[in-house]
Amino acid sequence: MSETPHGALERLAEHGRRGFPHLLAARRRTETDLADVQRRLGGIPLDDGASVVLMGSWGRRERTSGSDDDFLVLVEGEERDARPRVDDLDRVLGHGTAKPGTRGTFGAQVFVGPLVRHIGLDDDSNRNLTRRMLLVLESLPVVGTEAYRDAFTRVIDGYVTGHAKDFRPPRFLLNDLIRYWRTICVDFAGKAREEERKWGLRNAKLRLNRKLLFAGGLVPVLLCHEHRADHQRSFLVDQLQAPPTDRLAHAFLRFDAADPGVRALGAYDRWIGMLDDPDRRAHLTGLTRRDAADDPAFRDVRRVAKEFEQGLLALLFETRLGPLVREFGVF
């Protein structure tokens, strides 16, 4: 079997009887719409170390008709002035519906060099960790394809340069995706006592987008116990540069769990359906914790979220990645 994760969604599919058509479609939208993307960014100045990254949806190649346009200016090395600058993108990302966060986390310059010397302590604020994690498990260049890559490796590097040992994962990485994980709970819960409206969506996600993040991100790394220290640079940027539905859909082909994959990954992609209907996926952001209780859309997608955990639980648990999951995963 193939050791790359690239084009895996499309092999697991195979294996059931329905295949996974939002998934793949969202993936095709995700393709043309980047194209789009890029011939209207291809006359903007860029300096040398400087892309443009798109993340969320686009990272994950999961686009629907409600997707935002989370994206970030990378630049390498330290803060100076770089182009382009956000104004310069104004006229195609981050305008209208499809405008970045609210919280400042999209939607700015972003310089590499803090984004790896804050590794821990005090200085690795929530931003500074939601962005580098998420360049690193769900990022998509625009433009600056190089610079990206050499960013991306970069932030790497602070991960397993001098701390990663043979055949063993890097727990440096590890805790760092494990508490990105519990941040992402707790912030989740932070939000809902400032703000009832979005409840449902928000929670939806939750189960099902953010833990796919999540679980695409630890396999990868759990997997570095089958590779020397100084191939695990290499293993990573190659694992984490595919999709995660691919990581994940690779994982549970790789380890004789295919049954399991579809199911999983199954119940994602009637997920990724509803997020595209329009009318849903406004019912959900209209939903408060109250009203969730007892919505009948609400508890289709705690069901779907369900089986999608199930299946997430037999490939950490039942296969051989059970053992590697109790050991490192744990404590």
The other form holds:
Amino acid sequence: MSETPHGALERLAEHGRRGFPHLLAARRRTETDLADVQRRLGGIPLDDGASVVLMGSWGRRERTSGSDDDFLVLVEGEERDARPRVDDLDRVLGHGTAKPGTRGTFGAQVFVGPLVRHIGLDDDSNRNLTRRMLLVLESLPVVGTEAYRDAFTRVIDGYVTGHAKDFRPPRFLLNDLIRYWRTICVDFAGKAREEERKWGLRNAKLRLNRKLLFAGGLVPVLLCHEHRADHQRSFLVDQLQAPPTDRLAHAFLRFDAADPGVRALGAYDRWIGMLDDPDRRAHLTGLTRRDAADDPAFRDVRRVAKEFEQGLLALLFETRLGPLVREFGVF
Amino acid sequence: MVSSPIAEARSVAAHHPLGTSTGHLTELRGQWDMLVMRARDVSTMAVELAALAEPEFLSLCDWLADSGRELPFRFLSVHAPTKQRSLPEPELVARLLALPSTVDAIVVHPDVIDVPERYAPLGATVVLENMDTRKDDGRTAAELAPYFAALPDAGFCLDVPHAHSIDPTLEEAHAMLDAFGERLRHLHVSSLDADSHHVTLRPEDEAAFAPILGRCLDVPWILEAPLPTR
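Would you generate the structure of this protein in the form predicted in complex with the partner chain, following the form predicted on its own above?
Starting with the chain above, the whole complex follows.
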């Protein structure tokens, strides 16, 4: 079977009857919207080594009607005056309801030097970690594609060069990936203590979108064990440029677990359908932890999340990936 | 479809998530506290609280109303009554709807359904199980299809020995997975005796079931008889 994960979701869909209509519609929406944003940003001033990069649902190629614009202006090297400025993008990205999150992680200029240099220790802030991992796991360039590819490769290099060993998963990247996933989980609880608002939607995204993000990164990192150290960079670049749903679909197919794969990504597909329903999304957004326990809509979320997780666990523990997870995933 | 060689080589006892049905703990019938304790000894990952007779079901409803939230199981299935039925079907469905939200699945036998559409309010919680040779309906993909057509959100519980009793080659089991695999929620696993009663899984059946089990790595497997001691 094909070594590359690109297009694997469609191939997995052929093993079921329902297919993944919501996911594939969200991909089409992402492509259409991306072309529109690229057209509108065509004339912006762009320094050499600068790119505009989309993350979140854009990067996962799963835009729905309520998606926002998590974007960064990514610039090579160290902090300086660079173009485009965030203001240059105002009319196209992040306005109105598409405004990126309120914590300042997105909608900013980010310089690749510190992003790569500060991996771990005090200078690797939560924000730095988040930006770096999302660049690796779910990013999509709008303009400055070449600069984006260079930055993406530099970040991978930061984890692999001088660290990777032949036929072993790169531990540095693996540990940072696991740290990031656990950080997301801990931060969810922290946010929930700060404010009850949005608990329902945040919890649902933790159970589904964030888990997809983590598992979709974990699988290619583990699969590096099949490669010599000098091939791991190109392997990871190819794998991680595919949407995470393709990476997971590819793994389900490759490890003879098409049935669980169809169920897992079928459950995720139903979740994308829920997210694309404005009323249901608004309902989940307004749901507090206390109300969620007996809420029928949240019960549906719990069910699809459980089915999704069960599929991922089967992939990670009941296939030939199992020994790798055991050997490298805990200690 | 090809199943995983690793999974096929593993024993049923090693599956995750694995749990038991309380249906085979006949000496404790109706004593839900005790049944749950015994089920917990098998696994806290999954359980099926079997209330096959209606009086049992009514006692389970009362018991769950008090203690449902405190159960330790990650996957909680309730088997709806199939025997000693006296409640009108709309009232039975109302009782099923009133079960705690912690119940993940409600298993219903198609052959005791009068009007499938009445179960629609249960949404994805209702799960249809395939029947064995003793029944006249719900045994094959073709016989199950009208029920799933009437209940588009319903899940599927594959009872592996039931399917084996219908077709020892297990081609029908594969056909049911091909048709309804996307709805699969959990499995029933055991062997059957000559009277089609669930008994401890025999090694030859475990080996025969392996290709089917290999397609169902992700869902809970519910034991309908104790595992063999080896």
